[in-house]
Amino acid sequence: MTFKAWSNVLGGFHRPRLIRHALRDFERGSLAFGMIEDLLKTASAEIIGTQVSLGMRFVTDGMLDWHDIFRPFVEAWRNVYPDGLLRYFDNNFFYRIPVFKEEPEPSKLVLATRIRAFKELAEPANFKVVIPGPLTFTLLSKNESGLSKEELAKSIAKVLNMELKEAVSAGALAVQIDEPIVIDPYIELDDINLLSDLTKIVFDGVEAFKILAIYFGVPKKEVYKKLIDLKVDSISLPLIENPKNFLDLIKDFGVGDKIPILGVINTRNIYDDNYDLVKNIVKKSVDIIKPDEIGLTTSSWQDLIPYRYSLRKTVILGEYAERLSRELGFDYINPLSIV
């Protein structure tokens, strides 16, 4: 069976040492903001160039200046502020808890200026933007607004929708919302039902390839069945972290009408991934799904491991995708080969 396949990394990268030190010096007042901008552009260009050189269909800018997935938006919105640190799921990684005092109102938009700065570096690949999903944003925040959970979540979704519309206008061809909260074993089905409404709001009028990404675990069966009915084009699943359970889900319920993106490179450790294991997972997945198209990606963002390893994992993803295309006989979409 012939089908199309392509690759992209899931999200942001770990900061190189130079950027870490520069941001620290800026916070201490010993480095000017203009110098930070120049350093960030140089480091981001390296990350974008690595992805482009490996033939990835969609690229990100690395989000090196993002302290966590929520912070850029918290700092750009009125009526919300970052509070104390909390562990981000079961990782040695922390985020500052957003505290909502009222409905969020954007004082500026985060994504569009980044795309305009970097989109030419991404050619001939396409730019992908990544945002926190509105359900994860809501449930990992403190709500002191007086709004109900549902009201706050919909308010967040509306502002994120503004971000995505402006990002697409600036040149993004793919948009991704990250909803790792859905793997929480205590997640309520009412929250997943709410996610259906939130997804419609956040993607309303957004003319781009729409991706829902989950990571850090396997959702419960009843949750997964609802996820594959959401109004998105594609769903990204971290298969490499628990191949058996994910393959069982896919075998029992399929992927709906979604293009599956298979997370087959493990970015929660620094070790090179076993090619034979990756090949076996991909082969079993396509034998079950019988897709017209698949994506290949990392299991999570690259920021959980040191910078040199995050680049290494990106290289492994690109190399394995090319090798799999030869050995499994699928049509690999490499933007570099069709310019």
Second form
Amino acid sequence: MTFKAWSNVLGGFHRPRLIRHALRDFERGSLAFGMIEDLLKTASAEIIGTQVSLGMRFVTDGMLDWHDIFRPFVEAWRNVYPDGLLRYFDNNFFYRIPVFKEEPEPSKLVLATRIRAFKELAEPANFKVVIPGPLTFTLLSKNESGLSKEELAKSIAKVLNMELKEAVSAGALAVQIDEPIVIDPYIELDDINLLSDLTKIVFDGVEAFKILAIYFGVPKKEVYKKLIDLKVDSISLPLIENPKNFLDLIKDFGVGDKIPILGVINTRNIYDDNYDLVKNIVKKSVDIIKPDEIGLTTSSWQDLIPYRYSLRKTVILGEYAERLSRELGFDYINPLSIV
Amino acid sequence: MEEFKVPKKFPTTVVGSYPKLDPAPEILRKLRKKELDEKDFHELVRPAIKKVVDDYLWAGIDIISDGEQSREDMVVYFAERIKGYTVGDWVRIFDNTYFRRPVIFDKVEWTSPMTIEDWEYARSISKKRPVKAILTGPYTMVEWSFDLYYKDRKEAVLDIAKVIRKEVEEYLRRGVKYVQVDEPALSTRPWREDAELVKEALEIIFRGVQAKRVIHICFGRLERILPYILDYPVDQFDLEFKNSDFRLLSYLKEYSFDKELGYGVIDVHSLQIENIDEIVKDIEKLMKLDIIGPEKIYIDPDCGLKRLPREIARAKLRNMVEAAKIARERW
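If the one shown is the form predicted alone, what is the structure of the form predicted together with the partner chain?
Below: every chain and molecule of the assembly, starting with the one above.
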């Protein structure tokens, strides 16, 4: 096997205690926002540093200030507000339902300032930005805008496109849209067809490595077949959640022309992942796909497990990726070893 | 004092939790810091329970709870008292709110009553209204914990079911009339296998129980699990309707639902107070479908009220009770 491999975490991290307490104090009015910003920068720098030191090719800033994946955008856009809580998939975690009253309009952009603040810390790795996919955003929101579902989804995709373009201008080299809604066993194929249009809109004119990430489960076959036709460079799949079903999908349908990113470190539990199991999944995947390049990643964001485990899982990912490369003969891309 | 008579039609009830009232938050903090023992803790939390019960009585709720004032969280509370569990690190539930996700590190065992003391106190001040025994179900306990001991999820769930059963026996000895098991995690995994596992657990918990047996499930896509749960060994399904815009109603009709129904008409995730007319109309939605009669319908909120400000929780309950009175006249 001679192909390139690299690693990156999927998304955000759990908040360290310092940030939890600072945000609590801020909400109580006993801490100024400027203080929070400083603490967030420090905590984010630690998370970025962890990823860089473990050889990740793309790094995130950990999104420590995001209350949920939608919130920063909901708060930065006009005509939408965060309402009551609803469970986020099968987790004991709740997001605030975005309620759209009209077509969203950005009053400010969320991502670019973060990249400008952190991209130098990420060197020599590359900065990845992560946004909610427009289909998930739409289907997990309440639409009181008078627009049809399709119209609202497209208007969300257009604003997200503005975010991504500005993020790339600011220095992001990888852009990821998260579409966990596609694992919903009751999702309509019409919605997946809509996702095809939305993906074109959200990535239009975005000159960066484009990733579609799914997580929390396995999509239906007919959904998966459509996902691998979407106009993205790479697809991130949480194989460790259900190795057999994912391997069957890959065997039956391949991954299209996408660079597969294999989610092999389970970030919904606190065990150290079994190395032999991870190796077996990776080996079987590459035997089937015969890729030129693969990514290795976590099965979901690392915000569903305590902070110390979110760091631990990052360490496991980095160490396993290096070891797998040695044992399976990948050409491992570690930005630290290039410089 | 004369026994309180629960209305035959549309009795009103609560799912369980209520906003934490003083001094509960401070007492919980002291318990966490190990500044209090269990006995003192339950003694000191009584003023909070008293306020909750007073609110329920003011609103006119027929079947009340102790408001779960002692429970930091529905899973953590039990995990702290079941042998084989330890309380883990903080994990976010929403916004900047966290719970200490427990860890199972050994075989679980019941050691002593966990919830009885608060329930008995609530019952002593309830003016003869029945007080529900409310227990977190074994499936939810396992799903919302990290399990480092059991290799098999089923084994873990059934072992915790045996623990919960012991607690139910304590209630039965004290003459409990309503026992509710909360399984909110079930709606997030709408699979037959999971539903059957919960059924097996409920058979352990409710075997031979003469009190009213209730299961509470909320949020998620309830309609997906409905066909798998109708034969559960319970008398009543307590379900969320309001938040999901009563989507479940047509499915109840489709599956010829004929058990008692805890009918959630209050959105516990919204600060907007449902007015009386609105609640009556929501009850009418159910009545129009002619699925079950009013004697099988319990009017209650979608879920626990713990996330609401107290004044909003009170106002919602008061309107709910007034709406139930109108419903009794109408149907």
